[in-house]
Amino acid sequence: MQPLYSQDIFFPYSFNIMTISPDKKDFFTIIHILGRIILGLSACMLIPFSVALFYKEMGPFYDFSTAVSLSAALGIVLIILFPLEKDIGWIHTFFIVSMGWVVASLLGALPLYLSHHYACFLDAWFEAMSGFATTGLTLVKDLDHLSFAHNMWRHLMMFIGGQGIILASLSLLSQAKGSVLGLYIGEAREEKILPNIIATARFIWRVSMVYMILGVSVMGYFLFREGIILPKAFLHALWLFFASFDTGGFAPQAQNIAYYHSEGLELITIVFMMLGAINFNLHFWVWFKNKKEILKNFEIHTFLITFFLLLTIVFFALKGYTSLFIFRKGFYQLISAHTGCGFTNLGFAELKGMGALSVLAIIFAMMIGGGVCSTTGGIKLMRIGLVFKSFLMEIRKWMMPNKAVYKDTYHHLEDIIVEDKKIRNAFIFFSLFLAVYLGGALIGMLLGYPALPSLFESVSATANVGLSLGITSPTMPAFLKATYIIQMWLGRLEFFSVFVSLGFIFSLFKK
């Protein structure tokens, strides 16, 4: 089969959610597919369950036994009671995606809550949503003494969430009938890589597995050299790969990357953060088509421009520090923020101590994020590039004669004409993200936190980054925890799945 790609943004803006008229069969289809997803999630829980068995961790063994049993039973019951009476269609997909992520995070929180490392179930749910959304904000207590099994689950959630919960579950269980394009789009993927969506999802998994073998081997070697015993070095390498390539930011130790005191490991994680922030379509192109594409790609050019502009600001803000500190600390925070990973080799106080200007640069980097169809969050490089390109286009039009017709292009796998529709879509996403960034910051300020840290934390949650200035903690108000859970959910799904789902619910009440 000849590989294909698409430059279109697939969200069906012409789809009028107020005209949805679901019936009983639509409801059965949605619940049935949710049952499959839950069953797939229970299968994934067998991995940390096996880790608990291997390391003879009896408490975690019972935690995951309970979680696997309840999840599998619920999934089977839903599949039996709600048979699939319709093929999957557009009327179902967005609701399945948005509700699927909520259900997955609630069930994923169960073994975490049973570990007694979380003050309440809300904290465990926060952790699970942060994991699945590849955010990395954490409310765990005494992380340094968390079991191997629970740490495996924290990091595995990021790996599953980075690939996409819905298609991960469906591709593991069976070939779903009907159109699964909406499931792919609903999880914030804007470009097909192969004509078949399941084939596209499986290609993404293959890419991830190849990088996982490479990443775990290299990181495990460095950790072993640092004096960590081989089995533990392997596990830490696996978890750090999940967190870097899927731009999640969780770490198995409370000090995050600073725990390892390894410049080599920091450089390796930078490489995998970058790989995770690159469009999977570009990975495909470089692997199978034209390696020079990475030098010409619009998103790569946008990243280089925005990153080095922000790095200049950081260098200026840290001009009193040594060059080594600027590179190891300032550069690392910025690349972690821009790729949406959230790894840090600084504590909260050190990060604040970089100064307001550096913090602002990191905020802007988090806002932008990485490539579309990648594991990262934020507004995305393609949209930022198109927004600024539209400004330049308008300036050039003003400088030309009135009757002149001006068209501009950008290169993303091919030369593409900048159309009004693409610019409009970019501005829609830009506006939505900006509104949620500011809305979360306002809530933080109303709850008594300073303005800059409130904005920092809100952007980190919505853009699925995970860097923190210390607001995120088990002691923060429950309302703020719930706010960040919603922001992580909205940011990971990029709003439209949630909006269409609300239209679906609204249509039920109208009947």
Second form
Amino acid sequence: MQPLYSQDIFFPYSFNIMTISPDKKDFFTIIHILGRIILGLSACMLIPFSVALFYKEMGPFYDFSTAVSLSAALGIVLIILFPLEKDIGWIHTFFIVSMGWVVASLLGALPLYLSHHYACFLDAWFEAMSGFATTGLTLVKDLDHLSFAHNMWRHLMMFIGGQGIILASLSLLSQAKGSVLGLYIGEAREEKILPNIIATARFIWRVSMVYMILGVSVMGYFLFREGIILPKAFLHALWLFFASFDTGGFAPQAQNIAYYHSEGLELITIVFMMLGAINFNLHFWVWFKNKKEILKNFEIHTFLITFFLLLTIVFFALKGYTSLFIFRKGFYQLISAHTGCGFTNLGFAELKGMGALSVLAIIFAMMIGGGVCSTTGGIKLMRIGLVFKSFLMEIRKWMMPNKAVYKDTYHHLEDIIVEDKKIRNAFIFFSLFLAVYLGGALIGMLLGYPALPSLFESVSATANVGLSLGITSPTMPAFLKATYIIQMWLGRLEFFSVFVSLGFIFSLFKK
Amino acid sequence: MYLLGLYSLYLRSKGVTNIMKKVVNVVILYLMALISGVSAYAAPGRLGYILNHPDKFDRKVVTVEGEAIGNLLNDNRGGVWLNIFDAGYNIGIYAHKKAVFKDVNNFGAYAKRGDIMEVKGIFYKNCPLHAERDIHAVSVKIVRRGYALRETVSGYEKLTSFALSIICLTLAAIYFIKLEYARRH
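Other form of same protein, the form predicted together with the partner chain, not the form predicted on its own:
Following is the full complex, with the preceding chain placed first.
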């Protein structure tokens, strides 16, 4: 199967020839679909609402009752007032995706804000965006006393976001038909797994459900053995699964994964972090087609090279420590950073205490991220691999006779020729991510934070990782909170949905 | 907080009584808090100080106070863990025997305050046994018993929730009637 790459989709029209500008009917269509997404979101809120009811948590019960009613009412009003006047086309998909994430995070913040565990609505919005974008940076106060219902919502947001808010709705959107491909790609998923995009969306859900049953059973057993009573062990296992497989990194306790003091549990989370960071297409091939693909795959090779290079750096930086320490601290942080999960068994001071070299290695791991069409953020393994391959190709070309024609290939499900178009695409994303990483770091520095922690936090937000050196806290400046919200949003959608939407808005002013 | 306290003392000394002035002053106080980055948290207590100066206390006997959080966790080496929380800082307390924590009955969770305990033990920056930052407890004393918090939901919150539910149901009914009407015509 020939993978479908985003440049084919993102540049269907040549901008120097003509641009399309949306009209009133287009906006009606967009708002109508947003109404449906909001309605779907309110349905999801019924899960934490039920948890509040089950555990007789009265405060959260009213928080979620208010949030569900308000979201559902808003969704219905939008659906009634803005009828679907056009079939969903390319022009709508970018708006739906980019605005869908903003609206979902704003409404998702509502029950969090009502919990009184957030200093202001901006903090709750930060948390909701962090959840949906599977980042894991948190501004919650006194997490150890947060209700089951609110914790369920924090983790459920990661699951919904990891699967893709729009992808979650895709399976239900009967009107979407052909245009669902745009919605799917707009959420930064580059490859179709099955010829039918709805079937692709459902396959991703099926894979996730199978892993969920497996993950919750294994982790639940571990937690039960640790002495946590059964219903609570089940909930913790479910949340840890959401956080690891969807590479989110939230945890129900303030100490994150360190709360459990269990190497066994850390090992299990490593397995699920890695499963979440692997391209869903690769899951499909390994499950149904060719198990050996995992050994030949270009993304897996890139991961192994980058991970072991960075591990060597961490190993040297932690020279003198015990092997158990290097595994539990160095190896775990690095794999958590590389897969974009953000689980940590270290406090801020401990992470800083690992030394600048280790911190730099973790920053590089966060920058790279996992596979395309996975739940991770960051530049992604495929693009990093292609960027480095293009360097090698260039060197080889210089070493060849002038008239020699040189083509290189890489293996991703099949042997693919490295074309200029693919390299250009990889470089565009590489440069954009780098610019946003550095831009966020610069803002952090301008606000008075040191350079290395500013870069660390900026990369963590943009690549949707969630590790922190302590800048992210309820006391950080509101401007920096807003910056990280934008970085998480841009990083999760990989820029283009947002940029194209902005382009369309500017085109309205040109009219 | 210190700045805010000074400012409020200054206002009192000036005898500010006018409501408008009070409102303006509250806004100024808020802005001062924002600009100065004053947090709502308490200053780091003993645990915070130890965690911020790990080299100073490494492998030394320390005494810390904190709220028991979550529940007791069995360690696969046969010991028991209990996490404590103090002024925004957490640490795992390890004991070789469960009996060390026998007096701890209440654990902090939603709507529950855990027992405040005083732990005397050896602080490890990098524990050779567990490869983590922990305290190996020698003795545990309960300073204050934990208690269940009474959940209070204001009448305003209940009314808002109820009113929104009614509005939502009404809108849903209108939507379904509209759908039915469209289907018939």
